[in-house]
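In the block that follows, a single chain appears as structure tokens, in the form predicted on its own.
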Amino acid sequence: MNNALEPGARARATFRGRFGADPQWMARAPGRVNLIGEHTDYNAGFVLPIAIDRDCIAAAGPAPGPLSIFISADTGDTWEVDLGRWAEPEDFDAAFAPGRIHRGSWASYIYGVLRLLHARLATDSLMRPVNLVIASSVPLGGGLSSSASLEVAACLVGEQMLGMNLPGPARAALCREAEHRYAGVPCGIMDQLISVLGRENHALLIDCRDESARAIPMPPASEAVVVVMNSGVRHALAGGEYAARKAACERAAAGLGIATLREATRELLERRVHSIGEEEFRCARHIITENTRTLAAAEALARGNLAAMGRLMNESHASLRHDYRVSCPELDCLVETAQQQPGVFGARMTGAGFGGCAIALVRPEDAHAAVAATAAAYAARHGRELSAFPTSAQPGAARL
């Protein structure tokens, strides 16, 4: 477990062992937990995430040869990439040796970020080769934004290498563009923004329409703790379900005669119900009610009303399960069991769904017993071992 919590040491040791020198540039970027506001970000809605104490570390230095080498300290995967030969994702197979880089691979996230950074320099010079090692304690495919933490960490070392220092929102926007174009995931801005702008002991209420953020104080550790419960079920967002939900929301907005579902209301949905299909109706209903819940949750947290916050979390999961249909039996088991435990204010899935993690807001003195009971039920019903850990709101990304 200590190994999982020390990605900086792993990244540095791997870099030194592979390249015989210390890295010249390093950066960390945290994963995130979204307390409430799921699938609202790409609908220009509201989200309420925290940056957590799980980081991706990028360690880099100049490469002496013509090729750049990307290494995962966690898996041992190694990619050789010619950064002087830029290619769009559709040209990867022609531009690079087969299997060397493909859309959606973790190397494509790094490549995309570096590609877009270099383009900002408006220069005809080729990008110099770089050796880069990644190590992370953010669970892969767990709905805790391992991809955004990877992008932001890579962006920060890329900025150091290129002598740049982007403003935080611009850094987040560049990383989102890289994920869209080079990884093929049509994500919203939430994950990148919270990784960049996270604030210790605070959640951020992010308005994804204008990308503004307001800090909301989290409850003291003596009153409540956020517990992350990893189902161990991996999701693949590029596999189609995420994009399908996003497309359904776009069709719903068009049918309702609005630009995005951010403008939708219950009254409009009821009045125009016959102008959209059942799939679009259910997706729109979730987005409308989730935006309302998220704003109410921010106010509940600001007032220290943890009972109200918990109820809103429970309602959010029910909507994600019934209307948006992005939960799964494993997540439902974790959430429903946790909700029944003494001291648990509320629980819900977090992230895009289709697997990944659930979270619970719990009194600290009850957290151990609540996790133990949930783990026992999960093992009995699904034959899986539950991985769980407490977390708290942490600062955003930084150079090291």
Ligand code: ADP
The other form holds:
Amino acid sequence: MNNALEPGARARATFRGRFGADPQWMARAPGRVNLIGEHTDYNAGFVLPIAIDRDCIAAAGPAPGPLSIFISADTGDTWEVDLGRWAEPEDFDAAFAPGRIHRGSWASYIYGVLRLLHARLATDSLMRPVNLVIASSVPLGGGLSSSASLEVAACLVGEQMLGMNLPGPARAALCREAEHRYAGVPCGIMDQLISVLGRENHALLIDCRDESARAIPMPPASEAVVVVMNSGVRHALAGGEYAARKAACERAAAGLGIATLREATRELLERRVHSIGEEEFRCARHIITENTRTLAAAEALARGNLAAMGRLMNESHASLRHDYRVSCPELDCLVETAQQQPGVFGARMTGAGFGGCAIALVRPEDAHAAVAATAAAYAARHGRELSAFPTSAQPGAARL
Ligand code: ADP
Ligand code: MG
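For comparison with the form predicted on its own, provide the form predicted together with adenosine-5'-diphosphate.
Expanding to the full complex; the earlier chain stays at the top.
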């Protein structure tokens, strides 16, 4: 149902159809494509994402009754929520009857954002009930960060409701905290930060250690386009494997005697190779080389060296596949095929892996043929239809 067309119109129409009035507050927040720097964010490393032309829209207004009503125009389901009974994340599940909101449901992202916003007001008064509709053109669970776009859009309407206006980095941090504590997903800061701070025609080189960001100009559309290729698969082990990699990185850092793998170097890794296990070694090697590649990619992009950028993307995929082991046969098929097509500078999986999306950086005149060839290989090898679309770097979230 996740209709790529006009989420703003769908959100408004759904709101009006259900509540008989226009929404009072609306906001949009984009999904993202990470060009390079994968699994580095929770290791205090570097990432290089763009905000894309796919958004989550949140439309909201005051609710007349005691309960708040959240609706997703995409999944079609509705949650009734009592915002007068704030539950702390520790007893989140216990505080709400089954069938009501629970940890990890999409409503829990919104609930967490509103809860954390309200807590900032330091007031004894309860939050007034709200009707809130979301509609998104970001594929759900496809590695393009529908979750952060949902949080950030909800945060922006929440701020309007409560008369607040947070600085961008604080907004991103609050949204991440909601995802951690209320949705139970231990994500890094990249997705929220790029959704908030995205800049048209620019990627952001984010240093996840201090959360600072530097805008890097993207190549002009006449030279290269970013194509997103959605595998349409989502392997069930994704969540567990994410947590397992994160834990392996923490063990690796501890074994190397450093706080995070950001501080690791190849020399340190070689010197202390016997103080960590093989899994930890591979994870550390990916993070070390990926941080180096991400910095080099930012320089390559800034200089307009697309061949170098493409090579780094290819190397990133190989490292994610062989060292970090978060790719899958479907993503490998898309990436390998795309890499062989004329006009393709480079290709890699993007997002956490085990399904979701791959991206290719390709000359605009060759994009159509490259996608057609990749789709044919994908159909032949995996019997699946490829959904692909070109995208470009867009501005971050905004009130509407
Ligand atoms: P990604 O962020 O890569 O899309 P995640 O697993 O982090 O993948 O987030 C996907 C989850 O976000 C969905 O399972 C759902 O809970 C929630 N979500 C995001 N957007 C929507 C939406 N428009 N409607 C319903 N749920 C949504
Ligand atoms: Mg997400």
